[in-house]
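Below you'll find only one chain, the form predicted alone, shown as structure tokens.
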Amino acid sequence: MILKTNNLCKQYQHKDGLVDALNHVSFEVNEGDFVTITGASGSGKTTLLLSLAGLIHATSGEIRIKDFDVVNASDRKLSDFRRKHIGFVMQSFALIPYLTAIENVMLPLAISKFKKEQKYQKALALLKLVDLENRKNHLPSELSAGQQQRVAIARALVNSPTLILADEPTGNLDPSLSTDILNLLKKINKEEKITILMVTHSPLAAEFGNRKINLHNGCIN
């Protein structure tokens, strides 16, 4: 077992009272699942991927990713450990416009102990897996969305993740893209072991999962 939730609730002060954003959510994943989460708009999707990475706090409950407390965790062992375990992929690529492909590869590995030539070594090695090694030197602004995805998810790979969080990975690309996409990301998880857990709204992509999950109301369906 990789990941664990137990009870986990988060709540917001909304004008007409408390909203439950996550209602005792409790499942367990283990190593080399990859995990579709899927539900209606406001279903608690994305609170649940936030709250398993330590980027928002949880009301109540417990997370816990290779044993490590999440939930009661201080910031800088939350951070320590996002930088170590967890790659993100993120509907929006985000992607530093000004920085090349293999820069924005090579950007989580900022503050490591590697050094320049052994940065540029990996970033080269993951470009190369996600077929952009010809494209290394290009801007964001010069590739194709499903281009920009896949240099996201090469930097989601830079720091060896045990865990990859994926939001809407495909929600701003073709179904076309999107299908390479999904591709990629089962191929990372079969081939290099990463566990994946991918909130999507899309039928298709929930049936790239071995397992999936529903919340409906903050609770799982």
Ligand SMILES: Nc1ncnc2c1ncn2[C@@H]1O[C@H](COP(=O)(O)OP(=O)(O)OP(=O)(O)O)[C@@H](O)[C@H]1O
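Given the form predicted alone above, I would also like to look at the protein as it appears in the form predicted in complex with this ligand.
Partners and other molecules omitted; one chain follows.
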């Protein structure tokens, strides 16, 4: 077991009142799982992912990832934890516009102790994995959407994370590109043995995982 939540609750404070985004969510994920999280818009999927990564503070409940207590960790510990154990893939790619593909991939290594050359080789290997070696010096604006998302996936992998958290990674892509990305994630899950939690709207995408979690109004169905 790599991830476990227990009675996870998240309430957003809003000036119009409290919003219950997560309601006593408890589940476990085993090492090597490819979990897809589905649910209607506003059901709390993004909130769940962000809570898992400690990017927002859960109101109550427990999150343990590889025995790391996410809920009670300090900001500094959480940052280190994210850097070492979690790779993110977002719907909006979240690449830095003035960095080339390979520089974007190397970014999480910026605060690591690896040598310059090692960083470069790692990033290059991952660009090979996502089949973008020949675009390594392109800026994000010089890449197609699917290519940008592949760069983002390479970046998520560069620290050899324990867990990849993907929030609608194919949300901005057309169906055939989506399939490419989903296949890539599947391959990473299989070959690199990296556990993946992927939020998706698309029933088709949900089929790529080996487990499904469905959220409804902040509760697991």
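Positions refer to the first chain, counted from 1. Given the structure is predicted, the values throughout are model-derived calculations rather than measurements. So that the term is clear: the rigid core is the largest set of C-alpha atoms that superpose within 1.5 Å between two forms.
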key: Exceeds or equals 2 Å, Cα of Asp16 between these two forms, core fit   = yes
